[in-house]
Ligand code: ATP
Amino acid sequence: MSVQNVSTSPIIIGLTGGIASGKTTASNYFLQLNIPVIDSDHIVKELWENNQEMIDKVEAFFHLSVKTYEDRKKLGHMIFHNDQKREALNHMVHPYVFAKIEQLKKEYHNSPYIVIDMPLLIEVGYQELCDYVLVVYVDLETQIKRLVTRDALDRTEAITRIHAQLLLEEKIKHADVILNNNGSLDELYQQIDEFLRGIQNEK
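Structure for this chain only, please, in the form predicted on its own.
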């Protein structure tokens, strides 16, 4: 467990999972419990809308406009099919994301817990800054079906997008807690409740 290497107050909970695994559902449940959640996807969305410095860097590198939602959809399609371009984009965007996360962590310093909701938590090494890492897990076939339904993709494109991230089987190797989301919502919520009771008892 990474908690041995981290000394923080509040307790930092890293929450991650694969695309269409149910991470957002878990994140929303933490919010229902009045636990602050720092959503990296929301931060990225705000950066695309407001951070001209980052936008200029991306446009200069990729030689295309990323000012509109449709522009960014084209960029997203490009990086899902090109590992090198995806890695280059991540290197440009992530420093801005991390800076905003640190700012928000200071704002929530009076909370006993802070959840960092980050799809690429493991890929970028952010788990080293967390006391606990939670991975929301579903089996691959369930993940594919949910992604096809959610984003109106064909099966081939869904599989391509899943493989653009570290596979769940690899992510769970870094988990302190695996939240199995193959079942019902209530079962997922019960696992989160059990996790929170467990860390409260450790205090």
The other form holds:
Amino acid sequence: MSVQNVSTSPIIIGLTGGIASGKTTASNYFLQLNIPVIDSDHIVKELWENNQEMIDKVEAFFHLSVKTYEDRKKLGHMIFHNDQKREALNHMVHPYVFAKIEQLKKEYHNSPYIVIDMPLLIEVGYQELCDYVLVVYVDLETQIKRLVTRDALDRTEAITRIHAQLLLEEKIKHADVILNNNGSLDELYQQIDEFLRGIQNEK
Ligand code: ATP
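Same protein, the form predicted together with adenosine-5'-triphosphate this time rather than the form predicted on its own?
Entire complex below, previous chain first.
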């Protein structure tokens, strides 16, 4: 499929879905089509490595070091069962993530489309800033199997991780398009092609 540069303002495509639903797989396909992808997980990882201002704020608030991956795992554990602390952390981190996304969006301003791959897109309300929201959907059993295989988890641990997020059924309520990823990779790619054809025709 060829993607022509026909718009001065890129169309923002939010891509989300549950853990191991296939967001990265879908993102990689967009990249193959030369559509830039902004990966929010990657941004968060870089912020923890490089953004001293954010790190200082978090360390001061939680009274602990977050320098190493092990430190941050401890922080993750601390906030996992504590909604207030999780909220507080999100309030500190999200503005930096959003600022970085805005910066990258400017860098890709010549592209007709920009994909924003964000696992918690719905949870943080980012759908408001997207022209289209795509939710990658897999049924629970497929999701568990793929998570078990990819991350070498046992079934119980896989289920715990799935339930730590908003369930896919909730996310799809906000979808403009649901990408059904229960089938083969080719079937997923075909749905992406179809979506892109659809929005090209809308222009
Ligand atoms: P996370 O939320 O953990 O980052 P993700 O949503 O990005 O996960 P992927 O890593 O893309 O999910 O996919 C999860 C696993 O399922 C990977 O091992 C991937 O190769 C595999 N997978 C994705 N789609 C398919 C498919 N259609 N058929 C078979 N395997 C698939």
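From a predicted model like this one, the values you see are computed outputs, not experimental measurements. Positions refer to the first chain, counted from 1. Throughout, rigid core stands for the largest set of C-alpha atoms superposing within 1.5 Å between the two forms.
Query - CA of residue 35, rigid core aligned, shift of 2 Å or more between these two forms - result: The answer is no; the displacement is under 2 Å.
Given a core-based superposition, decide whether the C-alpha of residue 134 shifts by 2 Å or more between these two forms. Shift at residue 134: below 2 Å after core fit.
Look at residue 148 and decide if its Cα position differs by 2 Å or more between these two forms after superposing on the rigid core. Moves: yes, 2 Å or greater.
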